[in-house]
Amino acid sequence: MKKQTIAIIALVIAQIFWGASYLMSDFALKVFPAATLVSIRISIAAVVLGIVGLVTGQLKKIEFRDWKYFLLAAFAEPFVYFLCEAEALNHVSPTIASVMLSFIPLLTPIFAFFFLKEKVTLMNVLGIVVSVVGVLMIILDGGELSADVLGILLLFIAVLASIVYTLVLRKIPERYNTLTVVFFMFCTSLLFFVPTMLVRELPQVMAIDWAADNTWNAFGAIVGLALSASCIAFLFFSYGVRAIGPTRANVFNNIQPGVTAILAWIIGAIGLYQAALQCEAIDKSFFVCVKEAAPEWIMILGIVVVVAGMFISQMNVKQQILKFKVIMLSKIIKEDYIVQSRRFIDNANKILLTGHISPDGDSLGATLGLYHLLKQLGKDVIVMVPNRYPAFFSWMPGIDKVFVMEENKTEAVKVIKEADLIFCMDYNTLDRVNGMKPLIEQSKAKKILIDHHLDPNINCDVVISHPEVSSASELVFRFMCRMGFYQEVSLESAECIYTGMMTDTGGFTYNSNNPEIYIIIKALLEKGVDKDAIYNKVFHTYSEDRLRLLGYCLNKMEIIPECNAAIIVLTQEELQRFNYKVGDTEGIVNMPLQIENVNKSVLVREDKTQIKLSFRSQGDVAVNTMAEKFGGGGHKNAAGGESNQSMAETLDKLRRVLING
């Protein structure tokens, strides 16, 4: 059975647990008081989670500055949400009670645009629109009020706690997972439920009758919430969201109002048939029963038009088309590839990923666009690069948590070493991430290749290597759509990949043909992402050295007539001059293609133990057969190498190879 598949039935088990929840908590609280029985039901469910988080492993310290959003949260939902749901159920249906209480999801981005200053859509607004409609059909009679005005207006005040508690939440810090959040949360709403026990209902809790059976019944009912609305429908919500995305996940919340009335109509019926059977009124069948338990037909529409208003504020006509586009995109990842990678980060408890010496605008948005996926879903991961990547991107989104190896070399070990997932990310050989090589070849961790570049050489256990896609970044967001994960692409994410993906195709100029890099740019954008605010960053950030060495470049540059090429040089003494700095000759090389006639660029740089060669072309002229020649490689229009000999003979050989082809 597909993961997919598997997850539908979790999500909509999910859904039938917390439907039935209204009629389990109506039952017992015809025994127990509210602020009682849900005392009892979130300490039995903190209980049970916990030593789920302990065997697992997955319960995280809550750190002190992060206590005020829990405190926040767990008074807004459960206790203010739990409580007037009880208290809720004493005066309303369930099933009025679940169709009210379905408003949450439709009132929150209104909240969130007041609060967050999050988008409203239109259909936002409509679906709420048409579900007050419903509402209104279910909870008046012939224009009078059939409910309870208490009731309603305790569940409209859950519904206000539900919210705010949303919202809280979203100041978490998303390195604690989903698991942590809940056990911490109900273990922090028993400082608000205990003493509101004490004080409002110990009278009552004392005077329960606990020899007679329908205290022990309604116990038991308890228990089952508890383990079932607030365990394994717990659970079984995560595992959908985890394996579908929050976005389809919350759509299946829609069905609760139809699932409690069902359920209801169920109970009803079975109760008129017991009591013919008491009566012995053999003649009255069950079918019979069902057809007079049956709720009125206007509440059988309004909780139609509810579901359907639910169901039209989730819809964006335009996100949806595009979202189509993305999915049908080109799967030139293989599937195993992407079950097996799933797998491996399902498991993973310490993810690592890593970047290439001298990191570059490519690099850096591939790992840090998969990182803050990665922190997304609760997973402790980090990105380490060789050595300092340049100050125009320290703006990077998630930068500042970037591990530099050769500032803390003792502590880079140690994180290697605990590594249990490894991804070997825009490079082909451990060559490029210099004194990490030995540690990752040693490594007993899964290993996972995401990389553009030609042949690749590393022993890893999944290999993703496509050196026709533009960059690493663009690879990575297939990667992350793949596994189902578009929706949860975020802001952060998009950015780092939009950056990858502008810098390694030079503003998209080369390497930038597939018609299908338009359309994820189109995604990205809709993600938030400025692409002018990131090209003015990345480019137009220049220190005033910089933009002197750029001007000594250009008026040093030696143009070749007869190959049609260009070549810049600059020698340890010429970068010292200038105050150079790591990135400063970042995209000099493409500036003599700017010339007529030139279709061909190297810029040629002593660094302190050898000499860097780059490699730039337009159109059908390959230079990654040239960089072959000086023991590198990389794309068509752009490739690096390597030299060992003097300057001189560098350029010697240089010469010969740019006119010899």
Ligand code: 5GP
Given for the second form:
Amino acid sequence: MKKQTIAIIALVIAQIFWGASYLMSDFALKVFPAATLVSIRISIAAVVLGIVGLVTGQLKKIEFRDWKYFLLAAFAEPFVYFLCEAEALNHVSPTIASVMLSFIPLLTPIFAFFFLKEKVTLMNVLGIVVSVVGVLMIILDGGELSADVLGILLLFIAVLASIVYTLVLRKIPERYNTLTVVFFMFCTSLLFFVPTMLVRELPQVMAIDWAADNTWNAFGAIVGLALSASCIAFLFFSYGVRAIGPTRANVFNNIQPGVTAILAWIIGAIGLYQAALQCEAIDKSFFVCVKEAAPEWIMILGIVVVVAGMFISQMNVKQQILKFKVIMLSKIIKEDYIVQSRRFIDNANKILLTGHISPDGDSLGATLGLYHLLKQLGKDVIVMVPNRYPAFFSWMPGIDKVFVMEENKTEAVKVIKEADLIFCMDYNTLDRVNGMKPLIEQSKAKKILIDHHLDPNINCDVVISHPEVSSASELVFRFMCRMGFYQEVSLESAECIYTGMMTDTGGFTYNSNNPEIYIIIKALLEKGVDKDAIYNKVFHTYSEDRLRLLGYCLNKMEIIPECNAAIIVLTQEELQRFNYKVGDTEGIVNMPLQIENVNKSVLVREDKTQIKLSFRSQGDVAVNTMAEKFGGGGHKNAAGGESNQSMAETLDKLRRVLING
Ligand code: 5GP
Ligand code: MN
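Having seen the form predicted alone, could you give me the form predicted together with this ligand?
Okay, now the whole complex, with that chain kicking things off.
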């Protein structure tokens, strides 16, 4: 099962337990006075959570300076909160209590606004107004107050206490995990509960008849409360928050009053039916009892309005509009391909994402961008590239997991053979992955190509090839969104995607006229991407040697006016003189295009085993056709090829190609 599905089930169960807790408290209150009830409940829960915490090693020590927060928070909740809630249940129905207490998440932003200067949105306020209307409908049933004023007042104090608790909680350092916080909060609160119980309720407690069945049933309800509401629900809720984030997890709070109302209804109906069975004279069907126990329609409507108000307050209109815009991006990838890819991913056990030789920002961005999503979906994924990437990409999230084939060939062969789904990303021919080529060709795995180079020439089951997009990374973002995972795209994934889009467009200076690119960027920024920082990390971390090499290149550059071209040649000896490292020549080939009348630029680099040629051009001038003459290819304005001839022969050929086109 998907992690998300599990999280949703956990959150629903938590809400059912909490929704039922009002009814269980109500039942136990018939025998136990309020402070006694809560003291027992919290003691049991503290013991259980303490054991869970010790066994799982989650329980951490609290530092002395943090105790003041624990005391204050524990006084607000559990102490004041639970006491008021329990006491209120002596005055109002469990459903009303549940509805009123659902105001806590609603009012918190308002208090956070006044005390912590946090932002409050129009939707927050609107939601509260709608919910208040709903509550009025419930408690002012038919113009008459159906609930006791004292009960409502107590619930209101409980709401305030809980808000104070939430606000104090934010002061508690994040290094304490939730289990630690709640465990110590429970323990601390006993300092308040036990004296209250002794002072206020001792005579009542002494008078409890322990021989009566009812007492033990009520005690059972308290144990049930401790285990279900205070332990299991709490652990499930924390799990849900971690899995899908607090905002989405809190949405589930909204179903609580509904759960209470429905459970109260069912219990009411069962009670009526049992009573009917006992006095055999009345012949009443269970269905009649269900009808009789039904709440007033105005109450049902009130609950619906309250819940609607809660949804409104959590709505983030800006986010929704952005999400809509992302959904509305042109559907350039065929629907069939999305469906097929989705099926391959669902059925795959081991997924391999491959990028091209001399990995650039786009091949790393595309592979890693998808890597993070597939990981999140619980897949076994590996990113593999033929050789090492430049150091200025080493900050990219997940790059430490990238498999560099050249550095461990035997293991790489094994990984490729084991894969049952292979993605070919940011390349259009297997000549671009060197040693991986024969292995990918022979592999029986399903294959998906995601690329933006012209004329793909790889035998794949799904070919997603769009030369019109800025980068393979952009295509991956579109691919993930089309599969319905926009929400799931993490910050890590977003950072990788942005890097690929940025590097393949020279910081959005070419191939970047499509307005949709900027909708995607907006979406990535909303995910938390720091684009300025990424620019600095990629473009402003060169070595001194590399900058001097650039100066040397510009000096050495040869201009051929007849064909508006510039050539820069770097021999092995020159590279060594400048301590050449992978990536050092990146970007240099673009510079001669800054000269008026130069619209073609070529960098010829003598590598250890062959000569590498990088072509760049502007506007309508195509250089991929020129690169093809050197066994390579690429895009119209950025291409590359190789030569195994001598430097003199290579340059001769290059000049001919430049002149003849
Ligand atoms: P660079 O000049 O930055 O190495 O490469 C620019 C673009 O040209 C790359 O994105 C890639 O599409 C293409 N390219 C570079 N070298 C080769 C090559 O040897 N073969 C092919 N087919 N394309 C290349
Ligand atoms: Mn690319």
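Numbering follows the first chain given and starts at 1. Computed from a predicted structure; not experimentally measured. Here the rigid core means the biggest group of C-alpha atoms that line up within 1.5 Å when the two forms are laid on top of each other.
- I440: CA moves less than 2 Å between these two forms after rigid-core fitting.
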